[in-house]
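This document opens with one chain alone, in structure tokens, the form predicted on its own.
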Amino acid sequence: MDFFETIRGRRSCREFLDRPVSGKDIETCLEAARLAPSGTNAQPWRFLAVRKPELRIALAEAGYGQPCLRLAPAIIVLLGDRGIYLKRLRRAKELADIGAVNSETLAAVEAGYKKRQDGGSGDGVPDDVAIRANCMLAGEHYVLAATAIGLGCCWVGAFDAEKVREILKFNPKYNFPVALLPTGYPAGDLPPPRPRYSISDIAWKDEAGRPWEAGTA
């Protein structure tokens, strides 16, 4: 499929069919969700593939009942990484190693990261509002890919975090839920796109408030 047809395709998908996803194909979704960029290479992201009935009842039940996630052969869950997003400053020193950027500036990112620990505290904590950004692109490279392959999926961030704690049982001082996605085979037609804004009502040239004028060169 076209990279600007699988965009246009794109829909959030609540209605399933009864017929397994396979290893196969959930492990293409998770090759290109592989390859999704992140701040300085730190990749903090986990995907827990759930197929197990039991696991995806209880999960639905987490994520209040919602169809989507009762209906859907294979939920998933796309967690956030603190453990892995500790390493970020080695993997920002790779930058320097490549010639991507100079010694100064890495000092200045490494100070940066600092401050933005825990809000400034310089504790040590990492920084969850960064590890979800960097989780949702590679979320996203995941859905794209369901769509090119005819798989429907949604993203479903209403869940109980605990309890989606409690039933698949990681640990909470590395890892926490960002969304769950309900992946399997559409049923039935997917629904129309739902209204967008125009180019010009989302980008600005040049200044705050000057509209993007469709057309410029």
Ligand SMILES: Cc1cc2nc3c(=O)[nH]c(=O)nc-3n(C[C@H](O)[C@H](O)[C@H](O)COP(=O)(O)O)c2cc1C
Given for the second form:
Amino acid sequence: MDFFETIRGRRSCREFLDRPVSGKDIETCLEAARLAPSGTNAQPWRFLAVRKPELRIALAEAGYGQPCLRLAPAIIVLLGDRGIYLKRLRRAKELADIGAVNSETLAAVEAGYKKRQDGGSGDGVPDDVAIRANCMLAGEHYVLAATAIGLGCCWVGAFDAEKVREILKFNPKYNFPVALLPTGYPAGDLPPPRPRYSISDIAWKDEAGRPWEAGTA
Ligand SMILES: Cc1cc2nc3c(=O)[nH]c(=O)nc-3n(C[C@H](O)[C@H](O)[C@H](O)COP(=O)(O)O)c2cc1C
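Moving on from the form predicted on its own, please list the structure of the form predicted together with the ligand.
Complete assembly follows, chain above in first position.
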């Protein structure tokens, strides 16, 4: 599927056929997720693929009974991983070693990291926020790959994180759930596209508040 066809064809899919998703298809989507960018190439994510019916039923309850969780034959639980994120400086050095970033860039990353370790605001937002942002990028790669191979998927952010942890028994010191991604074959036709702001509503030109006009050369 062409890139824009995939982007335009994606919808939040909330109804699924009663048909299992193969491990191979899940892997195709995970491969797309794996290739997502992340700050300092930290890759602070885990994808817990859940297909066991009893676990899916429990996850649907943790998601306040949302039908898309109940109906999906697979639920991918996107987890942030603080343990992996702690290794981000090592990942940054690796980037320098292979010549992907130069020594000045590495020095800037190291300065931000050190400031954080010293208790300053350092390299940006709090760790869990940064981890979450990185996870969302990988999650959307997953969702778009699912669309491209004919699967349906829905981002689910409304769930009880503590219940999800109890069900899946990950270590809360390191892992926290970012989203649930129910995945399966869409039942019925795709719904029409959902409303979106126009480019001039959301984009500014040269100064804050000055709309980007359609057709700007
Ligand atoms: C971070 C995030 C959390 C979301 N959480 C839920 C959710 O809990 N339940 C749900 O049915 N849809 C959820 N959605 C889907 C949105 O409602 C949907 O993306 C939006 O209405 C636009 O529709 P579309 O995805 O079909 O274009 C979520 C989407 C995102 C990106």
